[in-house]
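We begin with a single chain expressed as structure tokens, specifically the form predicted alone.
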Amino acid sequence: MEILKVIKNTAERFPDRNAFRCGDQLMTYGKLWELSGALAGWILEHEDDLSKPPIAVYGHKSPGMLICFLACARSGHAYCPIDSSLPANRIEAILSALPRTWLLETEDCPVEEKMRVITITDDFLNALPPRSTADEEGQWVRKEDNYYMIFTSGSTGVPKGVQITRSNLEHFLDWSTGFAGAEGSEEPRVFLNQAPFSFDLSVMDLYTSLACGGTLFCLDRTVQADYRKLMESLSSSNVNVWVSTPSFAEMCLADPAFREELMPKLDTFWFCGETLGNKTARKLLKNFPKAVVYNTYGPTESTVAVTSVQVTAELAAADAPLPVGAPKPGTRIEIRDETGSVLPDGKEGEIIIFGDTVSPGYYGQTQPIRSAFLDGEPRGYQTGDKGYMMDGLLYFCGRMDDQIKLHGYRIELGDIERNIIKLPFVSSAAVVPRRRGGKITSLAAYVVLGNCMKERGEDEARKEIRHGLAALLPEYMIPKFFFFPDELPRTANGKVDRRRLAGGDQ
């Protein structure tokens, strides 16, 4: 697949088809291609660095963001999306990691140091002359050049820029479009966008939608923060393919209205970015009986996702955690121990990914960081995730660094969470360590209760949880403290905000 050619062909065949919708903001394929081409021409005319440095794109979920993304690619530059929900110090850290280049802002950016700021407004775009397309394709981002760059949290506290080439992206799309349900569809598919564009989960919906000639339906942060607006927006969305973190779906499932009657055209769920729990999967299959649910797995460094499995009612009903799936074509997964030896089926170790979607590395990488990547053909990436293979399927067991030591015992926080969620009156849970003087002294569990247990009160809930866990876990793994929020806090990416939970508990 050549993604820019595909988008161009859709724009020529269906210029009036909506490529993007967010609230009352719409963008057709014809307009998207026209304006991104004009902006690409402007960039080429004004650039003074022929090395094609990445271009930062700042804003939220507006048509202007898509125009900027494609304009960068069509002028031979990678783009680096920065969502306006990020705090100023995070934005500053990202911009500091980039060379002095353009910052295309679709809304006012609070940090503009060393950048050449171009404000992207409708007036600016509409005033640009049309671009001559005679030799345009020769100026596009080449296959082995970076197409986009997303900054992720580093263990040192400094964000790392993950480079994704056009080839990485197109190999991912060759796979993702295959289970998007677009084949044989007479109408364009509508894809839900929950994650901000600075989170790589958004690549799954944005570019799969564009590759299928679909429509991207975006939920901006104001809608996601208002339950009533969220349900109203979902009801009018006509979404076919749901793409989100499991946490976001769990939040929606708390509303009894979140079922097939609300979204009758919804036929496919894609989950990535977190562990999909059996209980969540069972609720989805019950509330949306005509839909299929896919569980996927992959770090940013391997272009969104590299495995998938359809979660059937039988899988969801099992006591064992759900698998995250079989590797996609072009990907090989190995499980290795601390010596680097490959482990057999059923043995837990570090997940190592080899394949055509593995990043070439971090932007401006240093030797210690580079060691996470393995040279060769294909490239490899040491994920830092734990898992095991069984019958061709990968099982994810949490992060290598989610293991803590308390009173001499090694404890997996994810193990405790999975057992809390098994309790029938629990909707979701997160466990964090409590520290004093830098030392872990106890565990705290944040548990979202079902309505029946809420009515019985927190004291009764603590008693029932401790009683239930006593049959599932050794005493030293049962949290000392239990808190009962109405919902777990989420990051802008839609994941459970564990740092906020831990920070509020020091």
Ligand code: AMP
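Positions refer to the first chain, counted from 1. Please read all numbers here as calculations on a predicted model, not as lab measurements. First, how it differs from the form predicted together with the ligand.
- In a two-body description of the motion between these two forms, residues are grouped by which rigid part superposes their C-alpha better; on this basis residue 493 and residue 319 lie in different groups.
- Note on conformational change between these two forms: two rigid parts, with the smaller rotated by 154° relative to the larger (from C-alpha fits).
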The other form holds:
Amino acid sequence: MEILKVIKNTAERFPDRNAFRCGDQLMTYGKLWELSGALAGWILEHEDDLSKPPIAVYGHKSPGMLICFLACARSGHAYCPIDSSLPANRIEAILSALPRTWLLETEDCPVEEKMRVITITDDFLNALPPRSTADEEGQWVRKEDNYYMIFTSGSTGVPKGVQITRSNLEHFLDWSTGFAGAEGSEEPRVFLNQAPFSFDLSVMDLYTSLACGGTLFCLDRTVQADYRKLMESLSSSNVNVWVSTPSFAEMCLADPAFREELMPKLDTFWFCGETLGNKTARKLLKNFPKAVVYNTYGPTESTVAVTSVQVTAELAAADAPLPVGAPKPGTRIEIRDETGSVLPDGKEGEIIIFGDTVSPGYYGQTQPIRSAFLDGEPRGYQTGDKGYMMDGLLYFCGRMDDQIKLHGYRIELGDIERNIIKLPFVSSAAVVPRRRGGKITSLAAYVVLGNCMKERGEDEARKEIRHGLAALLPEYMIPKFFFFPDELPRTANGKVDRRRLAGGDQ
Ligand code: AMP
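Switch over from the form predicted alone to the form predicted together with the ligand, please.
Now the complete complex, all chains and molecules, led by this one.
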């Protein structure tokens, strides 16, 4: 598929169809195409760097964000979405990884040095001259060029930018549109968007919806933070396809109203990003008897997801953990041991993904610390995930390193530690996950304080660390618990003994 051609076609055939809805903000396909074209024309006219550097797009869930994304693609640029919930320091880290380029802000961005800032308001967009779209296709992002770049937590304390080409995205969409239930459907399908656009899970709903001529129904962060608003919003959503992390669905399931009566049109659940528990799947199938549930798996580095399986009542009823699915066409999964040998069915090793959705690599990183990508045709990505294959299905068994998922967010524990150590009164720190029923539910930080802070006491230290971290890390990365040992326990070879810390106070 050629995603821009598909969107253009929908805009021409159904200009009044809603492409986007969030609260009372609506945008039709006609407007999306018209305004993104006008903005693309403006970018082309005003750019002086013809190397087509990526463009940062800042904001939350608004029509302006979609207009900017498509305008970048239609003027030959990759875009880098930055959600406005990130703290200034994190935004700065992302912007400084990009070349000095444009920042399209749909809300006021706290960090703008070095960037050419364009404030995207309705007035700005509506004043742009319309663009003739007859001969614009030659300006679009080419198949082999980056279409977007998403920054994820990096173990060195600096986020790393995953580059996704147009070809990667389109191969993903060729597959995802196949199980969106859109074929033969008269009405446009409505897709739920839970994740902010700076997380790759959002690509699953945003672009599958655009590719199917559907409507994206977004839940913004104020709605997600308030149960009453959330249930009200869901009940008026008309959502057909639910896309979220399992954690978000679990949160919704805590409300007894979360059932078919609330969303009678919901017929498909898609999950990705973390383990979908059997109990959660069972509850969903019970509360939404007409819906099908899909578990999907994949990292940002291989464009959202590369495997899927329909979770039947039988699978959900079993004691065994759910599979994460069979590889999509164009993807091959290998399980390898530490020597690189391919393991047979049933044997656990590292999950390696080969195929047409594997990213060309991290942006600007010529020498990765651990060479995660494998050159060749097709490209490969060593996920750092443990798993095994059985009867054509992949099973996920956890991580080989210190990357974790908490409430659906991907976090490198080293990223948090390095930021804690930046605080002037800290000498060293280790962060460990705390689990309940096998699932990570919170983080605990063990922090060795410098003498002056020791004297001020633990309560004061806790307050100061939380305050300091709020400026450095997104909210979801700030540990819930802080402990202040005199020193960190070490293993025989001198490394921090995380196992002892994790076992210490579970
Ligand atoms: P992200 O790049 O944020 O999508 O995170 C990718 C990581 O999330 C993978 O490498 C896995 O560790 C984990 N993950 C993704 N999908 C699943 C799944 N269905 N079940 C368990 N873990 C998953």
